[in-house]
Structure formats: structure tokens, C-alpha cells
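There is one chain below, alone, in C-alpha cells, taken in the form predicted alone.
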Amino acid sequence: MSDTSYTLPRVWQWESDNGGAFAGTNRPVAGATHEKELPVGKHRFQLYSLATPNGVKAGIMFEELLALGHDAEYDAWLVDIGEGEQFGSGFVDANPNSKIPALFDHGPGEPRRVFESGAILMYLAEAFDALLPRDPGARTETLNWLFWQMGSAAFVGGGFGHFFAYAPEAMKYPIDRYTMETKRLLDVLDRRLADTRYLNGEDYSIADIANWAWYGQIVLGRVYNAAEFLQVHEYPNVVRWAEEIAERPAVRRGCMVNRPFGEPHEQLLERHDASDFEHKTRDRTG
């Protein structure tokens, strides 16, 4: 099939076997496809996720909070989107949009659900008064960049990533369209980071966590294997920032949480205790 072989119908019809990687992870209706309760561990916070760029944000956030000394222990449960676990009734109750990550706070009162990765970052930052500045100017700048990333994710993930890495065949028009937009967004970041160490200035924040999960991992070659294609050396400030954040111990741990792919020592399917990083990765027997 070439770029010109498609004839636009008068009325669109869904074809469940539409080809491409992850074709079965989406459908044109919402709601659960089957009954399945979510597991609940011993900690206040219950995270249901997968180590995609959106998914790692929550794991990194929890590990950063713990590194700062906060009482932010959590259970992290793997949601296998390839098997349709995001359409289970329990997960749909956690996130009616059936996307990871989703969080339940089992603190005082009724359990509280939080969905959308940006909302989870902001919720936890406010709950622990951490990684979100109190100063109005710095706080506003942090939220500017947090919501900028949330708004741009569709272009980079659902747009560039889908057509570059997952579509059943290469198609010039959508790849050109979304590559152009991804490079423009990288340039936006690069210009900002030419003047500042972190996105809100000199303080590491939830804005950096959110943006690093996508743009940092892209320029480091961790997402879509597209660093050469995108010529990421053209964005030296983004590369510098990405490399610095990648060295943070909490970031390294957070990227392992709910990770069923990559090297065995990087895979921690579930996380229930800090010792799991030493004893429960795929290359361990404990």
C-alpha cells in the first residue's frame, strides 16, 4: 500500500485488524471488556503502570520522593497493555480512558483515583510539597513546561512514534509531518535549556520528570531508536540536560518499575519494597 492508495470513505468503519504494532491496544469505544479487579498491596499508594514514556513518570516521581526522605512508599503493579489489561473493569474504574499510568491513594477517607501522568505528578508534588516550587513565578514556569509536555505528547508519541516505529509500513507524509513537529519541539526545549539548567530555572522539578520521560529518552536513544534519524546532536542543550537527569539514582530506579522489556537487570515487573531493585529484577532468582 502506498501513500496514494487510500480512498476516503463517506463513513469511517473500524477494522479491528488494522495492522501495525499495538493495533489491539485501542478501539473506538470506551469502557471495560472484562471483569478484573485490581490488586492492592500494603502501601498507601497503588500504582498501575507500564514503563512507557508516560508510565515511567510516576515511578521516577515516587523514587525521587523517597530519595528526598518522604514517606512515599508504594506498590507498583504491571499493566500489560498488549494483553488488554487496561480494559479490565478495575483499571477502567481507576482510569476511564484506559491508559496507563493510574494511581489510587488509599490515605485517610475514601480511596482517591488519579489518572493522567501529569495529574499524578502534580498530585504527588502537592501531597508532599516537593518538586513543585512554592514561589509563584517558579511554580508557574514549572506548570508551563509540565502542561507543554502533556500537550505535545500526542505529536511525539501517537504521531511521530506511531508512524516511525509502529505503523505496518513506512508512509512519507505522516512521517515527514510528525518528524518536523518533533524536531520543532526539541528546538523549543533546546532554546529554553540554553539559558537554564532545568526547565523552571535552576531547580529540578516535575516539569523535568515529565519532559525527560519523552524528550530525554528520545535524544538518548531509549525511545523508538530514533536519535540518528532525528539528528539529536543538533540539540546539545537537550542532550546535556538528558544525560544529567539520566544519572540520577531515582531516575534509574524509576525507569525499572513495571518494565517487562530491555535487559533483564533493568526489568522490575512489580515494585513493593526498595529491596526489590536488588532482589527481584529479571536477572535475580529471589
Second form
There are 2 protein chains.
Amino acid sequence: MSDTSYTLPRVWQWESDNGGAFAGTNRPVAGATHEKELPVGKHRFQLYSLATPNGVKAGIMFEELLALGHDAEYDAWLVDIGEGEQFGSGFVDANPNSKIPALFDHGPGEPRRVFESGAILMYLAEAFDALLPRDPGARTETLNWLFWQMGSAAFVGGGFGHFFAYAPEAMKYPIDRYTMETKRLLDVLDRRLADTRYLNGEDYSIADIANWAWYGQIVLGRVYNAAEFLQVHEYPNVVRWAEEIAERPAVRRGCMVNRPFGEPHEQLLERHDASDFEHKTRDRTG
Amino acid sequence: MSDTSYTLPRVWQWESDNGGAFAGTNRPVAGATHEKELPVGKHRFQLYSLATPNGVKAGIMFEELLALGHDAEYDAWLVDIGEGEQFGSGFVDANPNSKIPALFDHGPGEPRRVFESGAILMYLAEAFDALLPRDPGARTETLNWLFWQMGSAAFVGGGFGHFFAYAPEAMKYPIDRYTMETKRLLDVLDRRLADTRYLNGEDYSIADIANWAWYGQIVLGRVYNAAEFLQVHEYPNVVRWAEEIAERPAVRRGCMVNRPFGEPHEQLLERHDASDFEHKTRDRTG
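Moving from the form predicted alone, what structure would you give for the form predicted together with a further copy of the same chain?
What follows is the whole complex; the chain from before opens it.
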């Protein structure tokens, strides 16, 4: 792959700019870089997010719960990762991993932090007994596919997406490695969805929300613009499932939440009330 | 990084040997390559695994449950991934993702498959009401850290481990990328464990099992032999926690299950009875 030989050092040394998009925000250490409290709105749930694939999972979940009639009102605050807002002290308290989405539940008792998109889906599903079947078989299959998505996302986002879209130059070996794996993962999903309508069988669940955010949006060309590169028509069952879910009103709304990119009509920088979707503004209140 | 320019094609093409360890077993398609039923032993739980970091999670969990007095007897069958046993039809039925570990519960009702190491931990914790606190605060924190491990493992194993230990040649950019992230993740854990004994606070849980399997074994030099490269002494709280957990008898036993590598006294290729740990054999019955 390379004519320039590189030998592993005994001890790795950090060079502060390794190149590529987000190079300035990536560091080998954790923790806060500056003091900054998080804003808190009027609702029980406070979401701090950005409409990346992991971020939209939370927005979709809240909108689905509200559509089902649950008392899941929430304030959604934009976290500008390009500005390093995930390294503010308040955000680090919410999520010591400095990644969106992060959630605080200001319900009865002390405020409770929930971080990792899969944990947020699980937490809200259990809090409202929704989108996670009670039947042990369907529940197990839901969690199988939820954890499968969580375990595979770093191959897709941190691997394929990074080397396809963000790395400073095209590198054949990593691209081959992660493209092969992404196609394999899409094929796993396609074979499952050849047999069932949704991932756990017949019921739309948090497993579909988690997987749609990544694989659904990839086959729809909404993430990385890689539909041709990946030949997503080879996965017709994923496409069928992705298109059906994309039409859900809660999914349409959830994808708008904390979205500062894309078409203006797709953007809702902050969400504090159901009417915000009708009266959108690009202004931030935080 | 490279003097050889590479331009992304419009459509990715699979070259059957991309190089590196496991190149022969990696494919861009899912599904079975051959017909082969899985062996089934006498116990309720049938585990199909290999003592990689993800694999030992399941072995440790079963041994912890048995040590707590639960009726969690299991048969553990070795899956030789070098021989492609994960692509046999029976294994693919157990886990369509063709990765170890996979579990069948032959308890009341139809046999139920559980796949993904995090889902297996969750399933067994709920089945026996063990190692997952009932207190909502501690339960939430347990799941935060369980999902955090599942979300980050692919950066550590599929990223750092691959480019550090298995890729066909040393590549500076991917090694820098994944080493930086692995050190950041170790630092996240170190800051947490500076404040608490275990990840959820005071109680050993499935979050510790999941994280110990990767981060604990890395700082102990048991995975990738990367302790010096990563300067693991910079994470003293992780080392303290890792050493404490390593001494647990159930962890010692769990790490031996389905282990065909390492020192002979560490290996138990199959586990069918508690006495197998005393009367070890390298013979497989399957």
C-alpha cells in the first residue's frame, strides 16, 4: 500500500495534528477543557445532541413516545462539536465520554444522567414501557439487534465513514477493510429483513430506530453519500425497511432535531415544544 | 502517509485477499458457507464461543452466576474461527452476524438465541436478577457503561488491535488514529474509576465484566501485548480495578473457557461441568 516504510515505535507519541476532518477535536485524553454549565429547560427530559446518526436515535425516540401519547416532553439543545462544546464541564458531567447524545432525566429524585445512544433508547423504552416488547422472545431479539448495532457502528462510522469521507487522503487498505465490513453488515441486515418486517419480527422497536439511524440512512444516501460506492441496491430488503421507516412522522421530526446542516426545512436547531416543528427558527436560545 | 496515490473508485470492488491476519475469513457477504449443526449438551444454556475479549465476557458471566448459587449450568463449545466454524449453518442460525459468542437458551419454551456479548450479559443478568442492580440509579449507570463498552470496542479491537497486531504492514495514520482513541477511552475509564470502586459505583456488575474483558485485559498486558506502547501505567485506577477483578475465581475460570491459546494451564477447550476446570483436557468432544 505504501512506499514509505513506517516502523512502530516502542511507545506511541501524540502528534497534535494527525490530519483529517475533526483532527482538531480529537485528543488522547478525556475530561473537560473548560467550565460551562449545560442549559436546562422546562421539561423532565433534557437532551444534548446533534443530528448525526447516533444523535437522531434520541430525537426519533422522543418523537415516537410523544406520538404514542406518552408524557415524554423534552428540551433538545444543540451541541456544536466543531466548537468543542462536548468538552465543557457540564457536558462531561452528563457524558464523561464527550460524545453526543447525552440525556438528563429531571424526573422524581436526583437528576439522572444517561449516555450512549443505545442506553438512552433502553432507558426511555423501560421508562415508558414502549418500543421494547414484553414478550421474552421478541424482547430478546430486540436487544440482540440493538446491541448488534451498537457493536457495529464504529466499523461503519469510525471506520468506513472516516476513511471514505473524512481522512486527509484516500488510503486503500483501510477503505477496503471497512467497506468490506460495511457491506457484510448490510448483508446481515438484508437477510434478516428478508424474513421479517422489523428487526424483532412484527413490531417496530428501539432496534429499528438504532439500526435505521445508521444503515437505513446509508442506503437512503443520507449519510456519507456512499450509496453508489456501496451498491446499496444489493440490499433490497434494507431499502424497503428504510423507506417505510423514513415515512413515519416521528422519524421525520426526530431527524430535524438539533440539525444544523442539510436543507433549511430539515433544520430545527433546538426543540422545546411540539409547535417548534411548525415555527422553526435557526436561532439558538442557549 | 503514502507515496502511492490511490483514488476512490465510483463503485468498490472486492479483492479476495486484502492481506493481514484473518484475511481469508473476512468477506463482504453474510450467511452460511456450509451445512453444520451445532452440538447440544445436557444443560439449559449452550454457549458457542472462543476466549477473545468478547468471548470471555460470556464465560465469566456464567461462572459468576454459578458462584452466586444460581442454576446457570452451561455447556461451552469452542468455535474455531480460523477454520471458519462461525460460517456453519447452525452457528449462523444462532448468530446471523457470524461472530462469537453466541448462546442458546434451552429453557422453558422454544430454544431462544441470544447474540452479541452485551446482549448475552443483559439476558443472563435479567434471567437471574444478578449483576445488574435493581436500584434505578445504579441500573442506569450500569447500562451507560455497558453500552459505552459495546460502542467503543470496535475502535479498540477492530481499529487499534487490527492495525497494531494484525494488519499486513505498519500504517502510521490508522495506528495514530486508533491509538489516540484507545488512550482516550482508557482515560475516560480511569477518571471514572478514580471516583468509584466499580463502574456503576459500589457494585460489581455486567458493566465491569464487559469493560474488564477489553480494557482490563489490555492494561494487564493480556491482549495485544501493547502495555508499553499504550503506557498503561498512566491509568492507575484502571490497573487497580483490573487487578482486583482478575483475582476473582469466577473471572479466572471464565477466562479459561473455550481458550485454545496461551499457557496449557489456562486452557479449557470445552466446559461441560464444574469439575472440568480441575480435570482439564485439550481434547474436544464436538
